[in-house]
Each structure stands twice: as structure tokens, then as C-alpha cells.
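To begin, one chain is listed below as C-alpha cells, in the form predicted on its own.
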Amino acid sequence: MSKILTVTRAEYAKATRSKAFLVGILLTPLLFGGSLIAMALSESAKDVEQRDFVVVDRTGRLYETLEESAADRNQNGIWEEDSPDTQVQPKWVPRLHEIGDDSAQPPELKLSNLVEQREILGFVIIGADLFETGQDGDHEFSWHTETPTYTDLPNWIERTVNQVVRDARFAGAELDQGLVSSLTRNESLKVLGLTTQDEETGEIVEAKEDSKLATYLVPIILAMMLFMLVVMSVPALMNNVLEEKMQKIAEVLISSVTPFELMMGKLLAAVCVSMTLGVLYLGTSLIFVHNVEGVPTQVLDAIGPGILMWFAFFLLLALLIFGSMFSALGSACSELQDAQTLMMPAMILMMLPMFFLGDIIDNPGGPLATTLSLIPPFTPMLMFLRMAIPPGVEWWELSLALPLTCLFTILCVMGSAKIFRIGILSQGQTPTYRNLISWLMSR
């Protein structure tokens, strides 16, 4: 045990004193901060170029409404609230297409040419019978453009036209639009927790409104951080083993320690490095959350001591499982190219839980989420995610998942140690999965 700790201390010191460790510490904040800076830059560099569009109004009743609504928006709705002289959205300028101008060719062709020549952004065609309630007639309502990803303008046209048409239809049916609006008004559904009773005082505690930030965002961030810490440490561990083998350093180390002690020392060092990064990231996040005003109390409750302890425990299991796998793969290879080929299935196995992230967040108590979280390689990430999402998991699920995962972790470490023992001294051969299986079955 003392030799394992000696290797652990040496590997941990080497990792934490390297430039790569400092880069790793700064990498995640820079990624998150860089995304925020990019968002701020995109906000300050908005495209405010004027958008011209043509209206083919076969009803003869809608163009004026579009023109007036666009003028009102251009005057009042596209400027910064705190700085009235700063334009933050482009102007929309409609132009009316005279129906009788193009007897020789359809208007769609001429207007399409204008779009291709960049004279207009697009054109909207409004059928002559759009106000009619029946199904027969010309009910065309279409937007033609070369840039379908720009949806602000067509969405605005759709809302504006539908409002006018709806009002006209109600008026034609002699219905009071105000009465219809009040009768068909949608009510907002609040999402609340459960009403409870204080056991000591007997007082009824009313249900509080759930915070989407605490319910969805916090569990996702914690699960992604767990996954990120594993991804940052495990491939680096494999590269470290492979590098020492290629430089014949491993042969010297094996003369002083057993292969198992060497592998476990490196594995525990990787665990300590990941735990150090986790403490730094989570500690910084907690300090930030506790010092920012307006953070809901549900967010502080969602990242309490209990969930942080489970985070550390599942991170430990994930690092031991995948760290031992990648250590074994690194020991079996003699060249970087061989390692890249062998590591692909292990990388897929490690990333597979992330493919089901959306389904599990949508239904954390469903059969898919329950089944996947009970499969040992996926348990550390998926079971933790389900625990972080209210209402958590059933007691029997933890009672089943924890022994299974701990047993699987022990088997992974023991099996990887067998491969490591043979692979770390093997030279001059390209490893195959058949070799790995034969080494795994050896005594």
C-alpha cells in the first residue's frame, strides 16, 4: 500500500505542477466565459440592415395594415430602451406589388428575380379569399425567400395578418371581439411543489413555485461537470501510461514496484487531480451563487451538501471504472496510432449516457431512465442526474445500483490490472481485442 501511495503522490505532484494542469483549470471557465463574451459581442454587433419585402395583396385590404404596423415598429420597437438613439433591430419596409403589372409573366417569377438580385429579402402572397371562413377559394398565404433561417419577419407577418383576418371574421359573424378574447383567454399554469405540514407545530406549509433553474439547469450543469472531469482525466491517464512505456520508463518503474501498484498509483493520482478540479470548479460556483442577488432559494437547496457528496462518490466510481480501462489500453499499446484505434469503443461507452440525456431529463422516473441508470458503466452519470432531478430516485434503485456498480468497479480494476501486468512489458506487436481478452483470462 505504501508503494501505491508513493506512486500516487509522485504522479499527483507531476500532474498538478505541470502547465497542462493550469491550462485545465482555466479551460472550463474560459469556455463558459468565452460563450458569455461571444453572446455579449453578438448582442452589441447586431445586424440592423434594412429589410425590404414585397406584399402581393390579392384581398386589397391587408397591405395598409402591414405598412402601418411596420411603420409603428420602425418608430417605436427597434431602439434600445436606455438609449433611444441606438438601433438594435433592422427596419422592415414593405412595398406593394400591383396585381395587374405582370400580365406577361407570373408575379412569383419577377419577385423571385428581385430576391436573387438582393433588392428585397422576400415576398409574401396573400390569397384573395383569405378573409372567407370556407375552405374553397384562394386561401394562399406564403412567404418566399432565399434565407429561410431568418424567421423574425415572416413570423411578424403571420401574426399581424392573422390578427386582422380573425377580427374581420368575428365582425362578419357579428361577434364582439372583446368578449371573444376574454372568453378564449389562456390562463398560465404555475408549477408548484407539494403542500407539507410541520411535524412540530402542525402548521400547513404552502407549496412554493418551482424554479426551472433549480429543477433543470442545476442537475444538467452538475452532470455535465461530472462527465467533463472524467473526460479531462481519463484520456490523459492513458497517454501518460503509453508515453512511459514508449520511453522505457515503465520498465525501470516495474523493477521497484509491481504492475498493480504502478497502475493503482497512477489511477489514484488521476482521481485526486479530478477531485481537485471538482473542488475548484464547484467551490467557485458556490461562492458565485451565494454572492449573487436574486438567486432563488431552490437553487441553493439543489446544490446542498447531500448532492455534493453524491457528486464526489459517483465521480470516484466513474474515474475508477474508465480510468482503469484506459490505463489497460495504454499499457497494451506501443504506438499512439494503436491507442487511438483501441480507445474508440471505450470512448463510445463513456459518452453513451450523454446520448440519452434529453430523454432522461424529460422523464427521469421512466423505464428507460431506470434501466440505463442500473447498468454499471452508465450508473455514475445517469443515477446522479436522476438523483439531482426532483423527486429523486426510489430507495430500492440505490440499493440495487450501488452494490452492482461497486462490484463492477472492482472487476474493472482487477481485469485492467491483469492486462496492465502483461501489456506494460509487451513490445513490438500490434494489440488486438483478442490479445486483450486472452490477457484478461490469464492467471
Given for the second form:
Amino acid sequence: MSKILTVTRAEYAKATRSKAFLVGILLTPLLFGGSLIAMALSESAKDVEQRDFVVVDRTGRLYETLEESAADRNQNGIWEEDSPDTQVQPKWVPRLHEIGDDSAQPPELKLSNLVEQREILGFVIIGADLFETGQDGDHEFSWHTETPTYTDLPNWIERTVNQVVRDARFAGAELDQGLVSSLTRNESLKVLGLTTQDEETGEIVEAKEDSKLATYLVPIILAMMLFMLVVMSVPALMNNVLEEKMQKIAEVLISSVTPFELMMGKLLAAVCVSMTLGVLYLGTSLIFVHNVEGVPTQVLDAIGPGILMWFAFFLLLALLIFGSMFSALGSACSELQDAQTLMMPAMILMMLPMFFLGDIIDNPGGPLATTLSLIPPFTPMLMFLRMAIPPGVEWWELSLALPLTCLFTILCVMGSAKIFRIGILSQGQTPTYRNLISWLMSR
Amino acid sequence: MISLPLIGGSFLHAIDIQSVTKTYGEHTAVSDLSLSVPKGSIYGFIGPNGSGKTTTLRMILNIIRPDTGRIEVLGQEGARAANDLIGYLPEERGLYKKMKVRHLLAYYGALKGMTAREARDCGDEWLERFGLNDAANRKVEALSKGMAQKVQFIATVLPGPEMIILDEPFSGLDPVNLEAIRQSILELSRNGTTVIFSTHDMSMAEKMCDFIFMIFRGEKVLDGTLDSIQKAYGADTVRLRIDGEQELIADHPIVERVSDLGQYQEVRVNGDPQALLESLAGRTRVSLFEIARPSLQDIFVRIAGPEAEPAAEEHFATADRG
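Starting from the form predicted on its own above, please write out the structure of the form predicted together with its partner chain.
What follows is the entire complex, opening with the chain shown before.
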């Protein structure tokens, strides 16, 4: 055991004193901060380029409204509130296409040419029967452009035209639009938690309103962080083993320690490095949420000590499972390229739970989520995610998953140690998975 | 082979290998090997590449286990605890390039059970001895090849092992560094450390080893003192230097083989060396003529060289049938 700890201490010191580790620690918040800065910069760099567009108004009644609304918006709606001289949105300038002014060419073609020549952004065609009632899609009402990703203008046209058309339809049917709106108003459904009773005082504690941040975002962020910590450590561990084998350091080491001690020392060092990163990232996040105003109390409750303990436990299991696997693969190879090929199936196994993240969040208690979270290599990430989403998991699921995963972890470490023992001294051709299985089965 | 018993709780053989065989699939790396290495001796392991030297060394270190047979090292059988008493210098050097020399020595020492203080004090002592004081705080990657080799040697001997196993300790060293390490090995030996080293440098083996062990195709083909080995191969060797055509030697009917060693020729004869001297003296000037035992180099070539191939094939075919 003391030799395992000696290797762990040395590997941990080597990893945490490296420039890559320090850069990695600083880079994550920098990237986070950088993205905030980028967002702030993009906010300040406003799009104020004027957009011209043409209206083909076959009703003969809508262009005027559009022109007036656009003029009103250009005068009042595109300036910064605090600083009326600062334009923050583009002007939209409509032009009317005179119907019948060019009989030789259909207006669509002529206007399309204008779009291609960048004279206008696009054109809207309003069919003559738009004021008629009917099914959706019965009437011609279309926006033509080369830049469909710019949606602000067509959305505004749609809203403005619909308002006029709706008013006209209500007036035609002799109905009071205000009354109809009031009668057909939707009632919003509040999502609340459960009502509880204080055990000491007997006081009824009213249900708290659900916080999307606490219910969805916190579990997803924690699960992603768990995944990220595993992905950051495990391939690095494989490279470390491979590098020591290639540089013949491994041969010196295993004259002093057993291959098992060497592998376990490295594995525990990887666990310690990941835990250090976890404490740093989670600690920073906790300090942040506790000191920023406006963070719902549900979020603070969602990142309680209980869930953090489970986070550490499942992170440990995931690192032992995948760390031992990747160490064994690293020991079996003699070149980095071969190792990358050999690690693909293990990498897929490690990433597979992430593909089901959406399904599990939608239905954390469903059969898919339950089944997948009971499969040992997926348990650390998926069971943890399910536990973090209210209301958590059933007791029997944990009672089944924990022994299964612990047993799988032990088997994984033992099997990997067997491959490691043979692989670390093997030279020459990189083994196939069939070879690895034969090593596993060997005496 | 004489087996020395355990006397008074001590043991006289640092290594005792009995009928050990190791195979890798179809290939037999070591076949039915028995070998005893007396404590405090310098034992040279020689043999061509791929003959089973490294496998034998790894079995001694308990890095790999034999399929059959028994290995006892420093009085312990199959226990890795003995490894803390053994220093191992592998053929290809293994040092952390990014680590500082002092940290590296402390780590390697700790793996052998030394405390940080012991490793630091001992390490400083050895660094001073090899003139590497200034390198203590430098990273390994900043050292010259010779310096790195000396650091690797220090890492091997740092914990004061009872036995050191050196795989090609002198390869790639310049004469100054070579001599420094050679002197250190001899001093360790004088202080009672058992030294096993494998080498392809036959003259170094002749100069340093108390015993020579040669393995060829997994089988022991030589084992004993240099004197006993040379005796076994007889006095059929003549060292001579002549003026003029060297063909005069090779063309002589009793000459079987000529090795040009630069300053003189080493000739293996099958007959009376006196007849060769008379014949040469009558035709040219002979400035050196010495009847000698065959050199280790010559014995090595006789066993493993191309001319020995048919005999070796026959030997191993017979062994296989047997």
C-alpha cells in the first residue's frame, strides 16, 4: 500500500505542478469569462444597417399600414432608451411595388433580381384574399429573401399584417375584439413542488414554485461536470502510461513496484487530480451562487451537501472504471497512434450515456432511464443525473445499482491490472481486442 | 554446479535458479535453466540479442514469473520484497525528462523504501562523487547523455542494494564516464554488493567478471570463471603479428580461423602451433607469437557465430527430440 501511495504522491505532484494543469485551471474560468466578454461585446456592436424591402400588396389596403408602422418604429423604436441619439436597431424601409407596372415579367422575378443585386433585402407578397377567413395557408402571404436567417423583419411584417387583418375580420363579423381576447385568455399553469408539514411545529409549509434552473439546469451542469472531469483525466492517464512505457520508465518502476501497485498508484493520482479540479470548479460555482443576488433558493437547495457527496462518489467510480480500462489500453500499446485506435470502443462506452441525456431529463423515472442507469458503466453518470433531478430515484434502484457498480468496478480494476501486467512489458505489434481478452483469461 | 546451503540463517547464493523454463506462446525464451550466483560476486551475463538474457533478468527481478522451476533471490522465493534489496538498471534508460534530478532520485529512492531525507542525502553524495552537484536542480532533459546515464546509475545504487542488476551499463558512454561507472561497480562489489551485468562488450566482461554465464537460444551454454571456460576451450589460440601479407596466416593448413584485432591477429589452430611459427618465420618477419587461451570474444563467436550455426542447429534439434 505504501508503494501505491508513493506512486500516487509523485504522479499527483507531477500532474498538478505541470504548466498544462495550471493553464487548464485558469483556462476554464477564462473561457467562461471570455464568453461573457464576447457576449457583452456583441451586445455593444449593434446591427444598425438599414434594410429595404418591397411590398406586393394585392389587397391594396395593407401597404399604408406597413409604411406607417415602419415609419413609427424608425422614429421611436430603434433608439436606446437611456440615450435617444444612439441607434440600436436597423431601420426598415418599405417600398410599394406598383401592380401592373411591368406586364412583361412576373413581379416575383423582377423583385428577385433586385434581391440578388442587393438593392433590397427581400419582398413580401400579400394575396388579394388575405382579409377573407379560411384555413391556415389558404391565402398567399410570403416573404422572399436570400437571407432567411434574418428573421426580425419578416416576423415584424407578419405581426403587423396580422394585426390589421384580424381587426378587419373582427369588424366584419361585428365582434368586440377586446371582449373576445378577454374571454379566450389562457390561464398559465404554475409548476409547484409539494406541500409539507414542519415536524417540530406542525406548521404547513406551502409548496414552492418550481425553478427551471434548479430542476433542469443544475442536474445537467453537475452531470456534464462529472463527465468532463472523467474525460479530462482518463485519456491523459492512458497517455501517461503509454509515454512511460515508450520511454522505458515503466521497466525501471516495475523493478521496484508490482504492475498492480503502479497502475493503482497512477489511478489514484488521476482520481486525486480530478477531485482537486472538481473541488475548484464546484467550490468556485458555489461561492458564486451564494454571493450573487437573485439566485433562487431552490438552486442553493439543489446543490446541497447530499448531492455533492454523491457527485464525489460517482466520480470516483467512473474514474476507477474508465481509468483502469484506459491504463490497460495504454500499457498494451507501443505507439500513440495505435493507442488512439484501440481506445475508440472504450471512448464510445464512456460517451454513450451523454447521448441519452435529453431522454433521461424528459422522463427520469421512465423505463429507458431506469434500465440504462442500472448498467454499471453508465451508472455513475446516469444514476447521478436521475438522483439530481427531483424527485430522485427509488430506494431499490440505488440498492441494486450500487452493489452492481461497485462489483463491476472491482472486476474492471482487476481485469485491467491483468492486462497491464502483461502489456506494460510487451513490445512490438499492438494487440487486438482478441489478444487483450486472451491476456485477460491467461493465468 | 555446486549448490551452497543456507548457513547460520544466511545464504551463500544471491541467486539460485533451478530448472526454470519460460515460454511465450510457441517460443521458448528460457529452457530448463539452472544457475547459482554467489553473494558478492560479479557475474557477467552474455549472449546474442534475443537469446533470453533479459527474460532471465526479469525473472530474477520477479517482473515475470517462470512457467516451471524455482528462483530464489537473496534468500526469498517469488517474493517481490527482495526487489527493495535489488537495484536494476535496464538496457534502455528510463528517466522522467521533465523531472529535476534531485526529485527523480528522491522518487526512485522512495520506491525502494527510502525516506525523503535519506534519498536526498544519499543522492547528493553520489552526485558529488560523479561531479554532478550542479545538475541536482536541473531537469533531466537538460542533461547530456553521459550525465543522464550517470543519474540513472545513481538511481540504481542509491538505496544501497544488496544486489545490482545492470543491463548493458556501459553502452554509449565515453571513456571518462565509463571508467567512473566501472570504478563505482568495482567498489560496490568490494563492499559486498552482488553485481550482475549483461554486456556485449566481451573485453569488459573478461576484465570485470568473476563468473561468466552465457545463454544462447534460451539455453545455458557457458557458466563458470573465465579461467575455467578458457580451459575448457583449450590452448588452440595463437596471437601473432607479422609483416607483409596477412594471407600467409589464413592460407596455412592448420589455421582454422583468423580474427583481426588491429594490433595483432588472433588465430585458432588445429595442430601444432610450432609448425605455424616455423612456416611463417621462414617466409616473413614475425614480431609477435604467443600461444594463448581463446578470448571470450572468440568463444562467443564459436558458440553463436555463423560458423557455429550447423552445430547449433543439430544441438537444439537433438535437445528438442530429447
